[in-house]
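A lone chain, given as structure tokens: the form predicted alone.
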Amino acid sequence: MTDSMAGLLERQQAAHTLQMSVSAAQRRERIQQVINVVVENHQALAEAMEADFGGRSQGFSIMNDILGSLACLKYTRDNLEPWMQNENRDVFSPYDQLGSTARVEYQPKGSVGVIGTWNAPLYTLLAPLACALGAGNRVILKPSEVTPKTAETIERIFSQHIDPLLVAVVTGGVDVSASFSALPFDHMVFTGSTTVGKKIMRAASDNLVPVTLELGGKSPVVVSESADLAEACKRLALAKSNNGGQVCVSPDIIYFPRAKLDQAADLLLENFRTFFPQMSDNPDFVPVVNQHHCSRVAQLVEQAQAAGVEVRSSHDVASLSDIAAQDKRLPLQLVISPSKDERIMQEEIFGPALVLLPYDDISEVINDINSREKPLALYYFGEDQAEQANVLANTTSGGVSINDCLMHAAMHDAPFGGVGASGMGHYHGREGFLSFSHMRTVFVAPVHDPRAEWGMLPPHYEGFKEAMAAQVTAD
């Protein structure tokens, strides 16, 4: 596998080689096939995610996954031919007084690579795709083998349609993934988590390839004492069932005002279960992916109540661990003043479960956000703009919703992206275009050249030292 899939990048690398410039109406057109293809086999494709989940409903993944990916790669299609532009930039002086101009020209960086992840086993595949594709480069997809059937989907009919020196897939486990990340890319992708990219940064170290990661972190929510309570706990709880938790931006730890806590909690769980009457085999909502992930999840919360902590559930059950090896549907946890050492508040969850910590002094939130990993978000709920202001000022992270959650994420023209332990460099929009582009930068020289008339040709004069040092200055 690792020599075909050399091979084939070989072959990309060769392909751009022989055509490395490429018209808007070809990148169009490139991008045109994918949306055919995904249009087409749709539902193919909503059925694979339904049996990798044991049970996603295959309305959410045509929403979430399907419909995701065809905005980002319609949004790029459609805007594609002003990015591409040559920027124009001022030259020093006085060669700008001679003639000389200079500019910025955006050239497709070859073959990138793009290594998906499963919990949108589509969307972070194309997503990232449509930036690259618009930018004028070819890719290779790698699938997450966590959900093979849509890894199997997404191969077969993408081999079917579209030619693999412009997108090829390949698909297999840990060790197929490894051996991808150690290709000489021209750029690679990877969404997953914090600790498996770090192992894809090491291994593209040794090629100097350029890396977008898309990891996670413990994505916090302040709650203001001049929130509307209710408003904020409904879209909580909306946001923190959405594809069952499992989201790279989904909330893992809510901040409420000390004496708003237990009412907050009230109403986080009652609206879940509005949401959700019932969790088993309930179409609506989102199982855990499987039986491995389902159990971390339970286990996260259960060890923090056999240490104490106070858990909250939405629905009455015997035990998380026996629905983990079940039905997969965990409702709502609410785990509520975890000590820093749980191992609940040291991992992102990645299921429906939340901590909940409460604060007197919004300094206290500031501070408690600062001492762990900068994370994917960071959401705001309240009024009180200078507060508002004060939070976001203060803090580090990919990116922020205010008064809702997930929301940025979902924005074309706006970079998507983590910081520090979340990731690096973004997609979307025109800035994904920039990331997956190589900015040249061209000048042109003036007609004469006047730097013998300037002194600045060697053998220099006596006093071309002093000369030089006069001009040192802070002015």
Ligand code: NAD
Second form
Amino acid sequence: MTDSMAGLLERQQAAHTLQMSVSAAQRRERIQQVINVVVENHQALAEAMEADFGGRSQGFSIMNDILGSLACLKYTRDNLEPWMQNENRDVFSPYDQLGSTARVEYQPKGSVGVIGTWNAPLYTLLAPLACALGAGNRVILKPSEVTPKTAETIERIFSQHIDPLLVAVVTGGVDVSASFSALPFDHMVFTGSTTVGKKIMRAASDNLVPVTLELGGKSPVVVSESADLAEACKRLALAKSNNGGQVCVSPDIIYFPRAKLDQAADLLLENFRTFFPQMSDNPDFVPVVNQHHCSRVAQLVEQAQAAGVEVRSSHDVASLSDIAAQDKRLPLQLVISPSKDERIMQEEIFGPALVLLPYDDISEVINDINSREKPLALYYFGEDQAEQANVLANTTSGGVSINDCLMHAAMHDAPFGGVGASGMGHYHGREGFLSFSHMRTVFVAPVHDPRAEWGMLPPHYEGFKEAMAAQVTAD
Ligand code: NAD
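Moving on from the form predicted alone, kindly provide the form predicted together with this ligand as a structure.
Starting with the chain above, the whole complex follows.
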């Protein structure tokens, strides 16, 4: 597989070198090919995702992965032309007086490798693909092995309808992903965990491959004293239930004013029960993807409970571990005020559980957020504008939604990406186009070269150093 992947990459890169510049019309036509493949095969893709998750409803997969991918592809298709235009830049003085010009040109990089994840098994491939094709590149996709039917379906439909020298798909396990990440791509995009992201960056460094890392983490939610608590809890319960909590920007830790935490817990559970009156076999709730991940989430909760931490469940269940062995639809678990030593306070939950923490003063919340790794998302619920500004100015995160969750990640006209441990680089919108373009500065010299008359040519005259030093000023 490694040889054939390396050969495939070489052929793609040779095809790129043969046709370095790709017109706007060609880029649109290439993106349209992908759109057509997705539209024509959306049913097969939704069925594959349903099977891989053991019951992810086709309606959800169409909304999340099919429509989400199509929106990225269409946005790039319809906007790429102005992004591609050369930009004139100011030339330094006095060359600007002498007829010099300068511009920035946006060149395709070549072949982009994209490693996707299982939680959004189509979207995490096709959202970066949209930007990479928009920037005039060729692409090799590596779907996650955790959703094998989806991976096989993507491989089949792309190989049937799209030239592999434009977009190819390789499938396989972690060994294939590891070999893939060591190939000399012109850019690599990895979506996944922070732990594996570090390995990807290490492998890419051998070939100096630039990387976009779309990672995860524990996204915090600040619920202000000024928030409409009922509305906030409704939106939070809905956001946490999205994809069974298996979303990179899913709320993970929620800070409530101490006096409101108990009522907030009730409201979260009530709202969750309204959306999902029963859990078992409920097609509206996405199961945890497999037994391993379901047990992992169950253990995060059960370990805290065993240590004496209060846990509240939206539905009565005898044992979370039993659900892991059954239909994997865990009810919402609220883990209330665990100590920092608990695993659930350290690891990304990535499933239907939340940590609730009380606070007395907003500065405690800001300090706690800043004591952790930089998160992918941060959420603020409330109407206190000064407090909101304080939270935003004194924390950092990949992105922010105010008075809701997840929404900023759906913006097409704004960069999406992490910071620090939650990743680097962006996709979506013009920033996605820029991530996959080489920004090449072109300087055009004036006809007349003034350097001889300025005494700038060697051999330098006596006093050259003093003349240079005289210009070292602080104004
Ligand atoms: P993961 O890191 O386990 O796996 C992701 C991909 O990495 C898979 O395709 C896998 O084949 C590959 N991989 C695994 N081990 C590897 C290795 N040693 N070398 C090279 N490749 C390897 O992540 P996951 O469990 O699939 O996904 C969950 C994580 O992804 C969560 O942390 C979540 O927050 C994050 N995520 C981030 C985004 C985002 O846009 N920022 C989106 C979705 C998920």
